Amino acid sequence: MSSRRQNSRFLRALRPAFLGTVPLIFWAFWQGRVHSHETLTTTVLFDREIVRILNSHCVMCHFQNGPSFPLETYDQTWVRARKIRAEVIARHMPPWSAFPGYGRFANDNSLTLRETQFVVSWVEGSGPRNAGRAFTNIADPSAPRPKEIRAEADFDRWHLGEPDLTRQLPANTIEAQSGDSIQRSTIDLGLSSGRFLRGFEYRPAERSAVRAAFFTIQETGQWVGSWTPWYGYTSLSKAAAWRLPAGSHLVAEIHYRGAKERVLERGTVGLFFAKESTADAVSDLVLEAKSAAPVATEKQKFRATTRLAGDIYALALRPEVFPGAESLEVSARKPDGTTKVMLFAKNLQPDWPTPYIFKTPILLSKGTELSVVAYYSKTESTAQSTGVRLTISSVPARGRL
């Protein structure tokens, strides 16, 4: 028998063994790969920790047909997981520029360290929905479908209760995909006599187009309240109130952004009156430093100061800056020489203007020097002006608020 025939017969005998071995090798390798991809490395679940974070910080903007992409369901959130992780780590979202440790604010929309860790762990752990209850290989057709856990926001209720007086703003038309704009309107409150205002709330009609809103009393120029997507009301203690003269008008400054479609926006303000007239009147303390910017510059600093003539409680801060602002600091230098930083904000986002409402009023004694400092990293040559304006809402410190 020739050597060629012997080799052919040997290969035919070897083929069944070889063909039986290959599937076993492939099966072992394939099993190992599937096992590694299905292993979860986190105990953080969408239906538990993540949905709570979305409810507290996100869905007031990220809802269906809202100003940004929706994050209401598991599927919507999972496909954006990597982007969410990057934005959270960079502190770009949620929009809140104040650094922790410098003032405590009632309208703070930042994630806590624990919440940040939850988000990062969930994303890096493959984003599990739940503990596996919703995913089984055998489904009972007769069993009721489990209710989907989803993030939700209640836009239809007054957070401070039913208002004593409501007024609807004049209608504004916002064109589709239009740029950022600010529109002002005046509302007659219809007051035949003076009143004391203890609370204020605003509800926009088209949240998809509204970025922020600020309200002042026309007759006194006082700032009485603001609205941001995550915090739209102001409430004072019984010891403080705004005084509304008879015939008062409310001036609304609404910051708009074009929605997907042309909309007619007409929000509603709710006013809550104090039952007694013994409250101390809230007043505004304004610090301002501005200048023209005829040429482009790389760095600019603006500082304004004032010295208190009496003891006060600081209730809230409303900073106003121009595009290009890099950081902002509000501090109080006390008569004993110590300094308290009331607010430090960095990476300011002009498209999300916000006030800073103190969780607990801050007592500032007579002789304290208040200062606001704004740093600009770059000023465009086309800017008409630049600088900073700070409004501090306060009441005389006659006792405890």
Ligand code: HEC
Second form
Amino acid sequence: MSSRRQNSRFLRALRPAFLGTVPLIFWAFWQGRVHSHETLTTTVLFDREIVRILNSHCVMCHFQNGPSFPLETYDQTWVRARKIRAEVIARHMPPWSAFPGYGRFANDNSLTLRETQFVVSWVEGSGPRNAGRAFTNIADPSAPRPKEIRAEADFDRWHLGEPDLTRQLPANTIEAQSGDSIQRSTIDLGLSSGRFLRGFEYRPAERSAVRAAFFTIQETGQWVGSWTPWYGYTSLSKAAAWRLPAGSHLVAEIHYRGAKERVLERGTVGLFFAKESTADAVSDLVLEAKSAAPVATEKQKFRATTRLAGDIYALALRPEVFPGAESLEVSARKPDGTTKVMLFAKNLQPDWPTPYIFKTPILLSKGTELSVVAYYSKTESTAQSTGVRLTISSVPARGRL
Ligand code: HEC
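Could you drop in the structure for the form predicted in complex with heme C (HEC)? We only have the form predicted on its own so far.
The next block holds the full complex; its first chain is the one shown before.
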């Protein structure tokens, strides 16, 4: 006790000179690698739980020459352990702004509570690698080293199978370290007759520079596909399809941020057609509230509503907001007066735009009032317009989905 008091007096005496850095240095040393005489305080292992989490939530961005540092091997992960713990607890990483509990989404890349607990426990338990098979302990040096367990991204395949039609997009040049930019291009899909589209996938050529991509059909204005690093396709149930008129053009809107090096980016789209034309055609509902001149001094609220003229199944939401948006809520007020929150997103990360694709379609009956509300902080003073636009993909509800 007295030695601790002495110790703290010692630190207090040092503080004016070192501005409190001494305890931090002790802390950093103390957090060093697990030595053989230390007791492990966690059962979570890199080779088991952590690799699985990295594989399903992180390596699509954290790979060698990707948009951020790699988190593929034990060493790469171990040296960032403290930062990983902080980012995961703060829900900054992986990027996903929807609040858990409101709506369930097929493209949700957030960690479950259990996964978060694994990460925290692993970091706080000094990050053990495996259950005692430390590589340095191999008795026979000529024996083959055990295969290193590492996280691996899975980029080299179409996730929906072989597409019925592929098209390469025009190339975009993205300068090294350039800021956020959106490039649009339009291609002729070469359809001599109308088709029904049941799935859409995009494969960028240079993942280091691509943040997101959105695809619409020029002739119908419909949003048919999107890509984020963690979810690169849209796929419909058998009962629904997008109608593509003959001669359709695809409009690609690709969000870039300059990588370490200049890249020539030329991605490929894959289209999957429905066999029969019995599927219901997807239609888009658009809610929009915008202002050309943002008031930079006050918190601003934007709200748009619409009343449904028939029963529908909502398939996905695509919100578009501008920098400075703080929160976003999409809700449905049913004819019986009850309200269902379909999406509630906070601390929006404008550099990671994403749609929200429902895990199971949401049935909304005729007379329901759908609304979208976006709040902007008062601190952001952008010269561009502000507001919110929401696209809802839906099909008529006939109890078939
Ligand atoms: C969609 C891509 C993406 C995913 C998925 C992702 N990250 Fe990141 N992460 C980034 C990028 C890009 C950065 C660099 C900073 C930035 O631009 O936001 C970053 C930064 C970080 C940082 C450093 C933050 C700082 O302030 O220094 C940590 C730690 C991190 N990520 C951990 C993780 C972990 C752990 C996961 C998975 C559980 C994960 N990330 C998933 C893209 C991603």
